[in-house]
Every structure is written in C-alpha cells, then in structure tokens.
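Just one chain follows, in the form predicted on its own, and it is written as structure tokens.
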Amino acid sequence: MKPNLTIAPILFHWNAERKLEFYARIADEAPVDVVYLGEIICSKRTPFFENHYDEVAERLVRGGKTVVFSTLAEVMLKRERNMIAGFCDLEDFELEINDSSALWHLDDKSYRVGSLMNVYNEDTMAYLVAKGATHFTLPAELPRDSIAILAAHAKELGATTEVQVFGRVSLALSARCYHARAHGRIKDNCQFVCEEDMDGMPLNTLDGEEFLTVNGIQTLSHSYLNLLDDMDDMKEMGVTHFRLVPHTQDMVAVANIFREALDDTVSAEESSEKLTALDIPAPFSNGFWNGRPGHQWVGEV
C-alpha cells in the first residue's frame, strides 16, 4: 500500500476566512491524500464555519483528496451530543471519531478512530475492530515498541495505522478552558479569546523557562513533534498513513518536505535541512517514539 500523508483537523480557532484560505492551498498545493475536517476542541468554535464544510469538501474532492469528518473529543452538553449523531449520519463521507460517544450511533457503519481515543493495546484495538473500526491514528504519546505492536496488529484484524509525524502534540483535554481563565474569563463568557492565539498561547514556567502550549480546553506540546526521520520505519513495521498537524506556518511546504521523504526522493538529510530552515517557531522533539519524556529530542536536528 502506497504510503499516506494526511491533514489533521485544524486544532485552533481561526477565523473563516482563513481556514477557507488553508484548504483552497491544501486542495489545489498540496501533495496530500486524506484531509479531516471537523471542530474537536471546542464545540463553541463550530457555528462559525460549519456552513462552509460542503463548499471546503467539494474543493478538496476536486483537487484529489480524500475527506473524512471529525468528531468532538469532549462531549458533555446535549448540543454535543446532538452534533456528534449528525455527523454519525454522513452517508457521503468516512468519519473519524474521537469520543466514544459516536459508539452509541453507528452500529453498522464503518469509521476511523482518531488520536484522541485512547487506544493503547492490541484488547482495545480489537474490541473496536469488531465494533466497525478500520483505521487508528494512534496516540502521540505511544513509543516506537508500542506502535509497532499495534500497527502489526491491525494488520492482522485488516485494519490500517496512522501515526502524527509533524506538529504540536496533545496532551490532555480538560472541561475547563484555560484560554478563557487566563484572561479573567469563564468559559461560557469566554468571548473566544483562543482566536488570538493561533498556534495556541505560550504557557511558561514561574521562572520564564517556555513548558507547554495552550488552546482552549486543550493542553498541547511548546515543541512541535518531528518524525521525519522515522518514517521508513514506520513503513517497515505497518504504519501506513502519517499524520500532519496544521500550524500557521506554511503547510504546503510541509507537506512536500514529507511527501519527499516518503516517496524517498531526497535524502533524509536533504529533507531534515528544508524542515529546518521554515524557522518552525519551537523545537522540534522525538522523546515519545524513543521512549523518554516528550519534549526531548533524540539525535541531531
């Protein structure tokens, strides 16, 4: 199977304007095979370009990619829970759930698990299998061992892996928003202060030292993951889609720095040089495939 290199959903609040922006350059630029598309933070965020999604479909059908939908990661309101049936209803388009909620709506109906879902041994995988999963982005957290089991795995229960290659990671979600608390705000009068923060806010030490980012509800990595140099052997051991998260620095060259290196027509260090000089505004870290703490990084940059 011809490896897959594909778009996250967008983790932050941007406007309309330009998330429309980004997906008319990741349709017509890009040389990317599966885009998702969906709000998983923060349902709050989803009226203002909920209407936009069939217009951003179509765009992306046209320029060759496939489309799968998102579903929220935290479902407690009953609108969440309202939005997460109507999108279990997509009859047009794979779905990727990040909640097990969706569970609930799609007996059945096949669909992607997403990262958010903790799957983390073989049991887990094959329960889901079995309830209609055929494709896990695996967690970020997961070291190379772990991801080498599970993607052996689904392969054994024809299911098929991804993995997150690029970008800031997740680490935990919460039902409080820190954006809003940060700014003397309560999250149902948050006035959607995450807009300001495009790649998310800077969280530092007492002593100034940068430690995480923050995006409403979500607790990301400062540092953006950089798997570049391990993706033959992902392919190796199973792993057959690899996995972009978007940032506002341009993802087109991005993407072709990674597609390059899968379809190994440079050299991994060619391609580690082109990855360096976009000035990524953090370090890049490796720690959770080596086994060590996150924020590391493994080997020379």
Second form
Amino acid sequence: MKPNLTIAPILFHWNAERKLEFYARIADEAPVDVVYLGEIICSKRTPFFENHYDEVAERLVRGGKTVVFSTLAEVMLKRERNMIAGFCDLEDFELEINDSSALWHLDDKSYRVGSLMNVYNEDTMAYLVAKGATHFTLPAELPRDSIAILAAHAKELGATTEVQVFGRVSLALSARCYHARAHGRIKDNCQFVCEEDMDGMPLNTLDGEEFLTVNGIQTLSHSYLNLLDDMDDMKEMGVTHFRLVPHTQDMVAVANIFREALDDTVSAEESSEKLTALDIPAPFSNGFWNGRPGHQWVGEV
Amino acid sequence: MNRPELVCPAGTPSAMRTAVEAGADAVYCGFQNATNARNFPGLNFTVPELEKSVRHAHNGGTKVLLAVNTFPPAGKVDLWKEAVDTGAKLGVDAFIVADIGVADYIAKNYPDIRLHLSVQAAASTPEAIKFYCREFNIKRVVLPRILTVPEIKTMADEIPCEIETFIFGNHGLMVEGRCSLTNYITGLSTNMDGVCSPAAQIQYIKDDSGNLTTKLGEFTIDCFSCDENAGYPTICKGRYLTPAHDGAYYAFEEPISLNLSTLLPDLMAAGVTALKIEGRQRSRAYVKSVVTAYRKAVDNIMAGHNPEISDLLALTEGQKETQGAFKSKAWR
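Mind giving me the form predicted together with the partner chain, seeing as the form predicted on its own was just shown?
What follows is the whole complex; the chain from before opens it.
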C-alpha cells in the first residue's frame, strides 16, 4: 500500500476565512491523501464553521482527497451528546471518533479511531476492530516498540494505522478552559479569546523557559513533533498513514517535504534541511517515539 | 435513600488495616507495578501481602477492590493479565479497570467478579458509560471529578450501573486517563506506568534568600517565598507565565483539595452508590482521620441527623479546600 499522508483536524480556533483559505490550498496544492475535518476541542467554536463543511469537503474531494469527519474529544453537555449522535448518523463521509461516547452509537457501523482515544495495546485494538473500527491513529505517547506491535497487529486484523509525524502534540484535556482562565474568564463567558493564539497560547516556566502550549481545554507540547527521519522505519513495520497537525506555518510546504520523504524522492538529510529552513518557532522533539521524555530530541540536530 | 458504600484508600497493608478498623465498607488497592495508577515507590501490595490483607478485610466485613486501572502498552499486556489472575485467585470483590482490552479479559475469564469502570476510563457521558456496561457488564462507574451534583443526578437516571464519586482528596481537573504531561517531561507515563510526577525526578532548590524552587525533570514547576507552603511539584498544580496574564499564576488549578462533606446529603440523594476517598499515597494517620470522620458523617445522615463533619482542613493539600466541580460549573 502506498503510504498515505494526512492532515489532522485544525486544533486551534482559526476564523472561518483562515480555515477556508487553508483548505482551499490543501485541496489544490498539497500532496496529501486524507483530510480530517471537524472541531474536536471545543463545541462552542463549532457554529463559526458549520455552514462551510459541505463546500470544503466538496472541494477536497474534487482535489482527490479522502474526507473524514472527526468528533469532539470531550463530550459532557447535552448539546455535545446530541452532536455526537448526529455525527454517528452521517452517511456520506467516514467518521473518526475521539471519545468513547460515540462507541455507543456505532454498534453496527464502521469508523476510524482517533489519537485521543486510548488504544494502547493489541487486545483493545482487536476488540474495537470486532466492533467496526477500521483505522487507528495511535496515541502520541506510545514508544516505537509498541507502535511496531500495533501496526503488525492491525495488518493481521485488516485495519490500518496512522502516526502523527509533525506538529505540536496533544498532552492533556481538561473540563476547564485554560485560555479563558488566563484572561480572567470562564468557559461560559470566554469571548473566544483562544482566537488570538493561532498556534496555541505559550506557557513558560517561572524562569522564562518555554514549556507548554494551551488551546482552550487542551494542553499541548511547546515543541513540534518531527518524525521525518523515522518514517522509513514506520513504513517497514506496517504503519500506513502519516499525520500532519496543521499550524500557521506553510503546511503545503510541510506536506511536500513529508511527501518527498515518504516517496524516497529526496534524501533524509535534504528533507530535514528543508524542514529546518521553514523556521518553525519551537524546537523539534521525538522523545516519545524513542521511549524518552516527550520534549526531548534524540539524534543529530 | 440507600446507604452508600464508603470506599477508602489502601496504599499499604497497614493503611488497609487502619481503613477497615475505621469503618470502611470497601478498600481499594493495587499491586507493586505499572498495573495501577498509583505506582509509587513504597506503596502497594506484594502477592502475599494482598492475600493476607484480603483475608483480614473480609473478616472485618470490608470489600477489597483491586485497581488494575492503567493502560497496558502493546507488548506488556501479560503483566496486567497476571495481576487480574492473581486478584481473582485471592478473592478480591471487584476489579477497577480502564483499558478496554483488560475489561474484556476480565469479562470473558472471570464473569462472576464485579467490574468497576475506573475514573481513568474518562467516561463522562451516559452514552460512554452505557457502552462499557453493554460490552463488559460493568457494575459501577467511578465518575470523573468534573461533573456537578445536578449532572450526577441526571447521569444516575440514565445509566444502568451504580455510581461512585470522589468526596475527599486530591482535586484534579485534567481528565484522568487522558494526560501525558508527566511523560512529556519525565519519560514515565501516567497511563502506561501508573506514574504522575515521579519523586525520583523531583528537586527542591533553596536559594540564598530562602526561596524554594520546585522542579520536575529539567523544568521549574513553582517557586515559593519563605512564608509560603511549598507544594509537591505536579505539572497541573504549578505556576507559570503567559503574555495574556499579569505575572505568575496557577495556569491550570490551585493546589487545593476536594472536600465534599457539606454536599454529602445532596450526593446521596442524587443516587450515588459509593463515596470514594482519595489518597493511597497518604499516611495511615490521614486514612484514620478521614475515614473515621466520613464514617460518622454518613451514619449520621442515614439516621436523619446533621452530618457533623469534623474539621479535615489540616489534612488537605496546601491546607486549602474546595467543593471543586461538584458545586457549580462556574469553574470551567
């Protein structure tokens, strides 16, 4: 199977104009195979883009991409529960689920399992495959050895696997909105202050060291995950899909770099040089993959 | 109103004995490895210790709930199955689980032993809970500490299993079972290793003027002037800087403890079956005071009297307490 390059759902609160522009470029210019759409972090943000999904999906499909709809990662309110139920009835597109609430509705339907679901081992994977799961984006904190076992296992079960290879890594979810909190507000009167931070809000230690990134109820890494050099290894172990998390940097350029590396059309060194040349405003990390602290970079700089 | 079960922490055999003697209806505990979410040095049970402790608890009429509530990473699943097999052999009254694979293993191999869904499973809606009940015959769910009392009441009406809620102890707002902050900094995972903020990677550094900096791994988590009580450095309880906020602030939450003593009657009326006290990492003295106080409170409420909860503030983290998420949702 030809390796697939994918675009994760936009995690941050970009305005509709920015999102439309982003997806137009992805549809027309980016060498990616699958695009995940949908607001997965905060249900309050959904009305801003709801009316655009049809046109965006259509354009992406015309651009030759597979479109998958991703569901909310944290479901609590009645309104959010209804959203999940509605998504699970969707007929035209595949679904990626990010919370176990969806499993109740999907008893006789196939679906993809997102990276915010806890699929850490082969038994859980096999159970969900028997319940309709066809594809797994594995949790970002899993080390290489576990990913190798899961990728091989998925293959035997007839499922496919995806690993995030670029972008900030989701580390935690909370019921509290930390964006609102930083601005002296709460979730209910947040005034969408998260819109100001298009790659997330920086959180630094008291000695001024860059540490974490806040995105509403989500906490992410400050560092950008970069597994460019490990994709050959992943392909060999049977990983089929490679995920890019959207940021404000030129994602078409990022996609091109990862595409070339996946297709082995340029050398690993050259790909790394190109990625470094994009001037990403944070260090790269690959610690989780190497079984080390996630923020670390193992290998040559 | 049904009499709720008081579920108490047993980090060690002696803590378990203390909890049993103080009137715990049930105790929860784990083995000395990654299979439970409090895998700290010096805590938890060897197999012979658990064997003896189960016997002692059962003699005192107390149930033993075994936490096997972490997520086995691929390649290490056998350790979790061994923990389950051993627990079944020793006669534990229930398993507390979070991982779907582990739940499936127990449901298939030990259908007669009760299954409780751990808070680590982060099942926060009736649908999520109903899924686990349907698939694994879950008898009880431990609700995340992020729901209000009215939300718990609604939940109770919609789900087919018992509800256990936290009433006292650590107050966390990060959704449990969905946090890899510790792994990002230390290389040890809360979900896979059962470790949150490992003591081996913690430093307290005092400067010349008496200020104390606390670190986890390479990163500063907080800094205390000499008149402040230094808390244990946990990432979600630290102070940080961000351009949108004037000066250092608790970006996630204040280091305070949950104490729901005054909400007990409301929780019981909402249909909560079991009341959980957090703190397997805490001392025997803590277990004794908290269990004794809550035993009395629950018995008083059942008898129609005032709960008369004694002052537990001294036992709370940073000596500050809150009703947390339970009172209202204005904190979100």
